[in-house]
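Take a look at this single chain, the form predicted alone, given in structure tokens.
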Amino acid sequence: MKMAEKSPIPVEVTRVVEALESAGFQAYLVGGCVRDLLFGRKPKDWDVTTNAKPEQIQGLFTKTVYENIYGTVAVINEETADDTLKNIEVTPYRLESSYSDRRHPDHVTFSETIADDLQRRDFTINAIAISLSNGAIKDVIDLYEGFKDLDTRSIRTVGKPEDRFNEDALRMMRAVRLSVELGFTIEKHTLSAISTLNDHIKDISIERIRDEFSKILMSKNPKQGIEMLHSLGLLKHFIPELEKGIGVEQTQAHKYDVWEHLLRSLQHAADKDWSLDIRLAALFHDIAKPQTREFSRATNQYTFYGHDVIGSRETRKILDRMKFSRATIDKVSKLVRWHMFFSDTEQITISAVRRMIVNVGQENIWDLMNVRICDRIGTGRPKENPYRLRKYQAMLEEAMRDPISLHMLKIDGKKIMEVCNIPAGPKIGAILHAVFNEILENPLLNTSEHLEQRAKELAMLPEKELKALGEAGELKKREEDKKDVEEIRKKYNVS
């Protein structure tokens, strides 16, 4: 392939490359930072691999941390700013033996040569190793085509596929996720072994599958990844319940089945770069159509009640068993659960709608609108914010602007009784409201000082005089919240 135009090599990254060599070792980039330096990427993380040793590593640095087993040890940068280029992780050149639990290598020992090292890695495209020479790229070492597999945005394996998959049953999922991230095409051989290995997808703890799905998810082509893990047989080992949406016919209103529908709201989330929590919610927000779809003589369409229901509570099997996080868990299982609360917007009330906000939290709400449109947009509908997503969207905001209310004075009516030495009544209120008109006109006034004098010489008026200006102030409230409300209406373009 042509080289890309290159990521500039962060000057951390050239100091441990240079230290190693310095103190007479061998050094390389290795890994995904160099398949994304040569594919025009910027790298996530960076890995340098060396013929020192792990002890030798750790007497070249003022910071580090000795990582696992094999030997990993991670350069410290505290005064970057960068956070991929606070731990470099420096890894010995390692020879593997079997794995006989399809996780992790039985044996490591240390080598001598790079080749020995580039072996043992997963794909082509991630076993080129480079050396630098001013910050810059010295030498390619591409010993399995990688740079033919970039070139021809191939996912191919080092060496026989079946053996790569027996080693680390989890490199299967990487393929998906890999291909989907980088708009990649797995090879033929190492796709039809993923085929035949699939169940060995069993032996991986699922806290590792969850991290590689959450970055299918992520990715900017979700649906192919589900679909691809669908088609390839990985799927059913770790969320059967999404697959038993295919084939699963719907009303009139959803032009797919429940499993095209799931997937499509699943990309129109990330094709507005959403959350992982907003694109957790549009992949299960119908997972339990499937076991809750009757059909109805009377209007001769399926029905689905409940769904949102028994959703929210499939949702959160479903998160538990793959061990997401409990802020997780409880946001996306809430989002499954209130999905279906648009209705008509003729017959809703704001009354509703603030009690919508406390169900699912004023930190989510805009969330649940978004799963909302995600939804619409899943049944083929084209149109994203139409009429009635733009009302709720006001109606929504409406709830939940801050009111033009007395309680922002920093008086109230008993500080008043207290200041003014007058008994509870209509007074009460018809000083608040006036000293309240005065607020809207110049709100530095609002201070405790200002107001209790201020409360002092207008309990001193006449009750006609002061009821006047009261009624004065209660119209300039009034007024004021109708502003507000036609403004936030003219936003949206609703009545």
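Quick caveat, the model's predicted, so the values are computed rather than measured. Here, rigid core means the biggest group of C-alpha atoms that superpose within 1.5 Å across both forms. Positions refer to the first chain, counted from 1. Compared with the form predicted together with adenosine-5'-triphosphate:
- Once the cores line up, the CA of Glu463 ends up 2 angstroms or more apart between these two forms.
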The other form holds:
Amino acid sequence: MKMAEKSPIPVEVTRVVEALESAGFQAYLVGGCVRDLLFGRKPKDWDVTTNAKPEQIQGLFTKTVYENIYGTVAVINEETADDTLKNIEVTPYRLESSYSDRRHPDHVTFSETIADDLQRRDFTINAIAISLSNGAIKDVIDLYEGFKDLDTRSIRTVGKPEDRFNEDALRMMRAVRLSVELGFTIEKHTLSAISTLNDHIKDISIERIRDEFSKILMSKNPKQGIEMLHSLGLLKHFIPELEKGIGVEQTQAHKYDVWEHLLRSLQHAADKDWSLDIRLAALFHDIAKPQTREFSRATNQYTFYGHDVIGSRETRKILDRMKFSRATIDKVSKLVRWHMFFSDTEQITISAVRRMIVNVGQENIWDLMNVRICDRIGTGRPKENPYRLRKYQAMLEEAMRDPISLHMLKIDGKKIMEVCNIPAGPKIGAILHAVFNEILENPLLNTSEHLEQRAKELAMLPEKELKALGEAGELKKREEDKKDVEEIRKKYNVS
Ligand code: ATP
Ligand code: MG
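Switch from the form predicted alone, shown above, to the form predicted together with adenosine-5'-triphosphate and output its structure.
Let's see the whole complex now, leading with the same chain.
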């Protein structure tokens, strides 16, 4: 290692380890952070394990939070800007006993040895501990060949997979999640144990399943993740609705069955690094196609009438059941409800575009466009941004832009009547348009003091002269407005 190279281990973490060691305790980094460090990824959080007991840990740091029944103490770092360092979790060595409910150990026993602590961990790649010296790795404790599994990119349980999944069924979801996050394969005994024990996932709280499921969606390979959940028999326990799309053939532009189409749509959202909401909407947008499919003899095609409306309800039901946040449920079901906005009209009018903005909400409209793009790519059509889509995007911008208008002025007709002491009539409009023209030339003059002064001057002009100035202003306004729209069209390369 070059001397100048910055240690990948942040000083905040080193300080916690050193404080424990100076007080005479052992301290190791362990779990996901070690795995990520050795694999060359940036850790999402830092876990320290020690033979110190919770009260002893708390005694060593100024600000701590005692977290849960497992004895974890979070050491709080308020100064750091890095979220991953704001709280560093320190957990006493633990030994876990029986799990009669397949999710929580019946009781937690603290232990004196790091070996016990490594033994209770889920996968070999998560069961490596490292000690530090001067902020760099000193010793590596790898009792289960985690290093080798990192090297061969393999996810394997610590100990017999059947036992470990029997203890805690969430580990089955974690195996799939880590596999897609890291791009690792699940070792074959581990894999077959999941296939055998998948029923036990029913014992796990839906919130914990949801969190792992969300991480699978947010990984780079969500399509593969969901295929694994399906083939291992896990998916049917929490989103059986998705599997109804398997083998449901479509016609018209579709090459794929509903299931494959939804997964491809989702994968495109991941390829684009789009949000969880977009990924969920891409995954569920055609969820009601299986139950709405009918064959039309007239056209020799399948139809799916109402699948957007029913699908939106279905999506809400699923997300509600999985206890997603209210905001996510509302937004995703809205995106599913309106995902057909585009295909139903060949001849798009600006008022139809405006209606759609009202339906889906201005704040969601661009996400809806992205769901639409996912839908398109998921169909197997190669072009992501064809003319029709770009045209729609241009019209959206046109509908949502702040139009050039007299409202931009820091004066209005009422004020002009007041300061110039003239009645309502065409003269007011002429003055407004005349000052508007001047403001377009020099926006800095758009202040109430200046405009009131100018209005008074304009009001004194002969009628004909003022009328001409007003007309010039009106013309200019129309030209500017046209230019605005042209700019937008140019941006999207449409006419
Ligand atoms: P991430 O990168 O998402 O944080 P992680 O593996 O670090 O992944 P955490 O939930 O932070 O996941 O858990 C930290 C460590 O605790 C794991 O690496 C593993 O050693 C252990 N662990 C977590 N959950 C379990 C479990 N259900 N059974 C056994 N060990 C677990
Ligand atoms: Mg972690």
